[in-house]
Structures are given as structure tokens and as C-alpha cells.
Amino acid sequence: MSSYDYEGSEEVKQESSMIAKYAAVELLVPIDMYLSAGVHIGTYSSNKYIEKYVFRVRNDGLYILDVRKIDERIRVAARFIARYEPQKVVAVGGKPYSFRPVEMFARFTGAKAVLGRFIPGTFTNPYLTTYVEPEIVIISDPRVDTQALTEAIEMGIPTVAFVSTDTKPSGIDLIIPGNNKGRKSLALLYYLLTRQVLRERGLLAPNQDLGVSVEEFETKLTTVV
């Protein structure tokens, strides 16, 4: 995993205080891997529900999330998700950067992926060809995947969601704080969640990796010629 080519090395330098604080803490991956992927990068606004996950506010007003708490919540979410039968888990990704991570999560864990535009009624209208009956729903970004979240709440389906500092977590049962907008961040978040779910199910040993790199979870940028 150390061979993963990160673009955010400057973020590692900037967050030296977090590195110093958690250098001896056992995380799911080394802290510099979290920081280089930008998992800790929030937005320029926050709310009272997310403040407990904030490490600091930069001089420019950008909120920085606490990597230790991100790590803890991934573990908690994985234990929660692992209780459900794989085919009853639905992961939703409405924006392009979430397509590949969600697809890979579904491939490895046996969940169903719902990508792109979420068809209204997918969780509520059994007459639709797209209708599914999940027992738990994973939301990539509540600000984008609003229809899926609304229908899950309406149907009483438990929800797990990746939330940034500007997200209002109303109706979400279990939040995972993190940068849910970045391409590399979403790849690492879903990679770790996937691996941890499989560990919780006993399909991977406690220290065993997936067998593929984080890069495989990353949406590839297309070059226009």
C-alpha cells in the first residue's frame, strides 16, 4: 500500500501536529496515508453535529477533520454493516467520483451498487424495475444522494453515510466523517470500509489486506484530446 502514488504530500507536511499526536496510535493505515489522500479535508463551514469530529480550523477558515475519529468511525460502521446479509446491503453513489469506490465495495462485499441518478421510488415503489429492498443503505454524500436518503428514512431503513463538515446528518443513523468530495479520499474511505467489513465477517484475517491496491478503488480521470 505504500506504493500508492499520492498527490497530497503537501497536506502531510501541513498536518504535522496531527502526525505528532497520533504517531504511536494504531490506525487502519498509516496516518500519512490518510493525510495524503485528503481524507481529513473538510469545508469552510461546519455545524454543531460535526464539530466533535473536527481537529482544528486552519487560518484560512478550512475545517480539518480528526483522522483518529475517522478511523474509529470506519471500524464502528464496518461492525454495523457486517451484521447484515451481503445482498441486503445497498451502497449509493450519485456523483462520478463515487462510482468506482461504490462499485468495488459492492464487488468485494456482495452488496448492491446503485450508481448515478437515483430513480425515485427505488426503495418505495415495488412496481419499478429498479426496486430493491435493502436492510441497510450506505450513502456516499447526503448532499448529493438526497433522494436515496429520503426514501431510506421513509422506509425505516438504517443508513450509514460519509459526511463532511458542512453536512447536516439529519436522519442518518451512523456517520463516518471524512472528505466525501475528493477522488482519492473516497477511494481510501471505501477501500478501508470494504476491508474492515470483510474482516468483521471473518472473511479476512484481522491484519489481512484485500489483495488489490487502493488505486483500484479510485475513479480514473479521463483525458480529453
Second form
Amino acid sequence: MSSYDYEGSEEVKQESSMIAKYAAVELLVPIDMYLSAGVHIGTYSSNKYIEKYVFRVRNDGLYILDVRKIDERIRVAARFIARYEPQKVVAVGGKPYSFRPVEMFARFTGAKAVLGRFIPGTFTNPYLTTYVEPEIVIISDPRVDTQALTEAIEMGIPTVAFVSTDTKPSGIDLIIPGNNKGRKSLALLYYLLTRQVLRERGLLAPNQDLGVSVEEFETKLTTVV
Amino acid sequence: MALASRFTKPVIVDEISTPICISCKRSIPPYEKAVAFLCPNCGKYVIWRCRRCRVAGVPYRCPVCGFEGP
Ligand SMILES: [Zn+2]
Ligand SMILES: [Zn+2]
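Other form of same protein, the form predicted in complex with its partner chain, not the form predicted alone:
Zooming out: every chain and molecule, the one shown earlier first.
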């Protein structure tokens, strides 16, 4: 099942029951935008911790996340992050599809981005040149960014993480459910988190946009080796 | 003077000041690397999670706004 297309086939994007259910609900972006980015695409496994964010299970066993719950958690996460000084926020992205989204989040919000291989000791060893002392850490994928998560636990640093249905929220203080494997999904999730953090800080008006498109948050396919 | 007053007024560490884990209600010893943060949702309550509850993913609930994490 690892070969599943997390960018979302046309078929998986047609979540008509979810569209109907949330027709009258105001989301951060129109539901079509969420669905076409595939933020709702889970995996073929689930656990009791993530169950409450699941909208339904398809006949083939694929778990579909609830877009409204994703939307709500992005808002809560933004309030949470906005209470910290920008430079005390560290966002971690270990795999290529998270590079550009994390980099853009950091650029717009003033956070620090830690991309690629996480050097052990980055949060724990003051003698390292890469040493940082975050007050809050954002994890793109707990299954990939394991070292960062371990060190955040070790140091007692609060964590926010994008979590899919295949992940147990060990060491995570705030879950943002979502597809953290797809390129377009990661771009939209970070785009919305960025925009919402700036709105919470009062740097953007409550309905103001970032001034760049979501595509600017996408890792370009050519840059991924 | 400053030195003298430091010795004449010892800091009393009251047991009541020991943080309590919001999930298991156990008091968290000072040497334990637990985590503390303001409720992500309302920001009005300091949530302490002991290391064990945090690692096990045990849910917590903010007594002010009812927010349920993680
Ligand atoms: Zn506990
Ligand atoms: Zn609260």
C-alpha cells in the first residue's frame, strides 16, 4: 500500500458526502481546495488516537480525514504558535516534500526552519554549531522527524505536529490531522498555518491573504532528487 | 546586606507549587522533563503533561475552555 498516490486520484477527491455535509460551514479555504490538494487522504491503517479525525473508511480500507477537523486544528495551532516569539519557533522538515512548505512558513512567520537530516543534538547540545533553543517545535511528519521529536521530548519543548492516520501521537502536544505525505497537501497545510499565524499576530487582517499563492509553497518536482 | 538577607530569608519550596499532570493528576517532580504550555485553544490555563502521559499520548482537557488535546 505504500505505493498509494498521496497526491490523490480524481476519484478520491470526489468526497461528495463531505462536501454536502460542510456546504454551509465557513472554512479557511473552499472545501474544493482542500480536497483537490488531498489534505484528507489518510492511510490504510488507523489507531484509537486519530479516530476522532476520521470522516469515513473507504471500501478499500483507505481512511479519509475530516476536512472540518483539519481546518479547526489549523486555527488552534495558529493561536498556539502565535503566542510565542517568532524566532523561538522552530519548524522541522526531514523529507523533500516538506522543504519548501517549511521554508516558506519560516520566511513569512520569522520562525527557524530545520530541513533535511536532523543533526542529533540540535536541541540538546549547546556545543553544536546547529544548536537552537526553540520554545515550540513544529513537526512535519512524526514518523520521519523522529530525532527532532525525541529531542523536543527530552528538553520538554511543546510540539505541534501534522499527523496522519498511521501515526500515534507520542510526544505530540497538539495534533493537526492531515495528509503529511503528499506534496500539494503539505503545501496547503503550511500555507494555511502561515496565513493563520500572521492573522493571529495581527500582521494580516482577519480575511487578508498572504500575497503569494499556495503553489509558492509547493516543493517543485524537479528539485526533488 | 544582600548576602545576609539571602541567608536569613530561605526560599521555602511549598509542595503545593509542584505542578500536577493534567491527565494522570500525579505531581511532577522537578527533575522530570515534563512539558508546560498555555492551552493551545484559549491560552488561559497552564497545561502540564508528565513525561509518561506525553509519550503515551494520553489525552488532556483544558478546564477553562474544554479543549481536548493532543
Ligand atoms: Zn501524567
Ligand atoms: Zn483552554
